[in-house]
Each structure stands twice: as structure tokens, then as C-alpha cells.
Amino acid sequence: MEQKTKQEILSVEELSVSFSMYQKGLRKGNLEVLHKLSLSVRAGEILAVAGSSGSGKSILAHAILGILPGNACMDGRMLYKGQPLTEKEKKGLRGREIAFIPQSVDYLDPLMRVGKQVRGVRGTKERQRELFRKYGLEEGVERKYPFMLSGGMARRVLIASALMEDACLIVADEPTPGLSERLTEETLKSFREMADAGCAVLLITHDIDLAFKAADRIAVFYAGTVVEIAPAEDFRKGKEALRHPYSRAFLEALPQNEFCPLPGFQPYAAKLPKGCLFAERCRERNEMCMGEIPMRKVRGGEVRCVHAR
């Protein structure tokens, strides 16, 4: 790929997200769920975000789109094509240059026929019907309301909505659950085609196999931050090519590998340990793990670990 196609479309720098909420009684406090998180997505690539439930993947997506709830507070900054991505900019770009495939089908308007929802303001019936055919949705589906659709059909409608415009950035939050193998492959093929045409794709998934197949790079989340960003090829090579002990344990736990569970639990956001958030579960921990640990470049990737070589 030529260098000119590798512009950073989205850059997230030291992003922290907290929620103001009541704790015991009437006492109010802030619960920080993302902690100094940094990553970027380039034109022409698919960046997969992988990690266990509760690691902050969907919150990142909502922060990018500007759809966090009113009690959320953000620190850090985001850039879109090198320019600050403010809340005003997010509102103007959302649904046009920045497309979103949400995890929940509840994002569909229950009072609007799905064909009209997919077309939006500027889309055409021809394009909408082309996408419906591509994803196995019969022509009559466009006249239905969301409650009349199965879960798989609703998810395909959401994917079609995101592909209506010529987006520069697609944020896909678990886009394939409930889809057949053929439609999953079709969706990944669409993402690949859009990336090859210069689009940037942020693919959030629990399915690491999906990330292996689709992604150029993989960002591993743990307890609200990024612990490693590496080429997808490193994950395909095996654990020895990875840099962070959590990434290696994540790989070992897959059924096709050693199927070895990792003892312990991801720390709760209100009771985070000092230093490395993974240290309590790590066999390599020592006193160096108790201090602040920034991301650093190691062997062509990025990692948040003092032991990585």
C-alpha cells in the first residue's frame, strides 16, 4: 500500500471516560471505565479491538460517535483526519463520514419502516435494495417495522445502514452475532473492500477468529485500556510472537489452541490496582509492575508492559 493511503483517519490520545453516579446512599462519585487509552486507525486498514466483556470496547465506540450518556465525562482528545473531533464535529459527521454499526438492534427506530431508516435523508431506494439483496433481505422487508424482524434480519439492516454512505470511518461494534457463516463472510468482505478503497474500519469483536481473518492490526483491551497493538499476523503466528502476557493468555484460552483458562478476574473499575492492571494475574510480575507503565514500541507493535522484549 502506498504511503499516501496510510493517513490516520482516527487518532485517540490518552482518552479517559468516567461516569458520575451515586454510590452508597446519596454520595455521588466518578467511576472511571477507560484509562488513558490510545490507538489510531489508518486509511486502508481494519483495526480489530478484542478483549473480554467489560474491558471498555463499546464505551470507546460510543465515545467516538458522541453518544455517551449525559453523566459521562471525557478527558484526552480525538482527532479525525488530523483535526480535533469535537462533539459538534461528531454530530455533523455521524451517519455520513463516520458510520456506526451498533451492538444492539434496539438502535433501530421502532416507529419507522426499516427501508426508510436505511435510506436516511440522502440515500436512494436503488442503493438500499442493492444492499438488502446482498444481505439476503427480500424486497418486502423494507416495508416492515423493526419488531417484525428476526434478530439476524435486524442486524443485517443495521449493516446495510452503515454501508449506504461513502463513509471514511466505520465503527462496527460486534456486527456479526446471529449471522450465518455466509453472511459473516459477506460482511467481512464488504469491510475489506471498503478498506482497500481507502476507508478505515474499527472492528470491535469478542470473536478473535473473526479478527484473525479480517484485521490488519489487533488492539487488545484489558480493564479499560489498551495493553497491546500488534499486526494480525503476529496473532496468527502464535503466542511467542506477542508482547503482553495477557495477549498470550488470551490466545492460549482459545479452543483451537491450548484451551487453558486464565485464573482470576479482570479488576473492577472502582478498585483498580496500582501500576499494571494485569499484574495480579501475571506470573511475571515484580516491583517494576507497580509504577506507571506507558505504551511503548516493541518489535513492530506497541505494548504496555515493562517485561516486553
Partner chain sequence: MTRLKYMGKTVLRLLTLLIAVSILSFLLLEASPVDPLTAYIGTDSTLSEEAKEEIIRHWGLKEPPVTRFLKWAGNFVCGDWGESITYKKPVKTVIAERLKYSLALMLAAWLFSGILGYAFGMLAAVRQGKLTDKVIKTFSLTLQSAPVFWIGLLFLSFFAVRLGWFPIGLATPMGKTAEEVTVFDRIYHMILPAVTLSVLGTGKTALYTRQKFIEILNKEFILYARARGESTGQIIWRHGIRNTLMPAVTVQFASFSELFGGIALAESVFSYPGIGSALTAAGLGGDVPLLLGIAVCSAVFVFAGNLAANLLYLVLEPRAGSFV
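Cool, the form predicted on its own is there; where's the form predicted in complex with the partner chain?
There are no partners or other molecules in what follows, just the one chain.
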């Protein structure tokens, strides 16, 4: 068991994703939205990827599942259970071993009954009924259409869909916005249960509070890359325990802390600064920040900052 919880399910190494698109008339250009992003999730663990809206977090989820649009271009490496995860592998694994939990009921076909949708293309009726019972969905729900579901029911339906088959890796993209506190707790509890059952859970969220509560480790996402990965307790301890100035600013901005927002904006993907992406807004910036900033291991976490000690 100990061995199993340690197994690295997904490892993303130096992932870059760019989109080719038309800029200013007919000039075609590349817009890089993820830059050399690295992270890994182990079995039995919840890794939260936390970052502000529009920083490209969903692109990460889509890249892992291999459902990026046609004009996207990927660079870097992904390993699934130690094996290279190519597009062909993804095709075979998604829906079977890699499950995706989307944001909202909009991800369900409005014209298909819920039961049929949860079963998907391979699921059985028995398994679907079992999951519905587990998540407190009445039998009548399977005959309903998505528009008839309440927010909480829709959430449980989407979770049930993810568990139809034996998922080893669950990628949840913003699974809680718009849910009541009770439903959020319930959702997080089900993620914990999945992790306890041996799944690796990648929880993508813009809600740092949620990340504190639910995750074992938190990856802080900024301008298309991960700037720090740290155990969740470091975030609970306070900003001294953190390694990256952005993570610290993130904490300071919370209402229960100083409630002090960081001035400035994330850089736009087409106009990225050289070197450290955060340098423009950083108080500790100096000439060392202008070069290539590698991911380093510092105090049991990882950080992309030359000043971190």
C-alpha cells in the first residue's frame, strides 16, 4: 500500500503549449500560453493547481487529456505511470484511466438523458446505478435531461461520470464555482475519497481557499507556468513558509490575511518579459532575474525563483 501511494501517476516535464493564430491581418504568429511547466501527481494525492483566472490552467487540463484544438502545438514531455504519454496513448487512456471532471452542466449534451451520458460509450447500467446510489441521486435522475438538474445534482452527475471506469488519474477543472458551501465540502470529500482509493487527483482551481482545504500539495500557477509547488501545510503556516514572492503575495491578498492586493497584472502571453515572468511586479527583482529561471528544489518544495532559500 505504501508503495502504491508513492507511485508517480502523472509527470509533466517542461510542457509548453502554443497556438498558431492570425495577428493583425494575415500575419500568422505563435502565441505561447504554457511555458516549460513541470509538475507531478502521485497516487493517493490531491495536487491543486491554483492560479488566477485567464492564466491558462484549463489549457493544462486539455493538454493532459489530448483535447487541445487543432491549432495548438505542444512541446515537452509527459509521463503516465513512468511511460511516455503520447497523443496516441492519451486517446486510449482518456475516459478509461484518465478521467476529466468539467466545470459545469454545460459540458453535458443538452439533448441526451443523464443516465445514458454518465454511462458514456463503455459504462454499464449496473455501475451507473451503483454510483447514483453512492452519490444520493435518485433513480429517476437517469431519465432526466441536463437542464432539469440542480447545480448540486449536476456536480454529482459529473463526478459519477468520472468514476464510471477505473480511473487512475482524475483531472478536475474548476469543479466548484457557483456551488454552496455545503456542496463544495461534499465535492471535496468525494475527491478525498477518490485519492484514498488510490487515484491521483489534479484539481485545477482559482480558489486558493479551496486548494488549502482539499489538497496535499499546491502548485501555484502564474502566467502560464508553475512558479512554486509546496505542501499545503506551508500555505496554512503563512507566507514565511513559502518560497516564491508570488505565492506570498497570493496569501497576502486573501481577505482573512492582510487583504492587500498585488499591484499590476499578469503579463499577456504575446508580450512576455525575458527571464522571470513575475519580475515586473516583484519587490526583490534584480539583474539575476533577467536570465533563464530554472525550477529548483528548496525546503521540500519546488520553486522557480533565484532568490528563494
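Only the largest set of C-alpha atoms that superpose within 1.5 Å between the two forms is called the rigid core. Keep in mind that this is a model prediction, so the values were computed, not measured. Positions refer to the first chain, counted from 1.
S.K.: Considering only the rigid-body turn between the two forms, which single choice in His35, Asp166, Gly120, Ser180 is at the hinge?
M.R.: From His35, Asp166, Gly120, Ser180, the hinge pick is Asp166.
S.K.: So how many degrees does the small rigid bit swing against the big one between the two forms?
M.R.: When the larger parts are aligned, the smaller part is off by a rotation of 17 degrees.
S.K.: Supposing the core is put in the same place in both forms, how far has the CA of Pro146 shifted between the two forms, in Å?
M.R.: The shift comes out to 2.6 Å.
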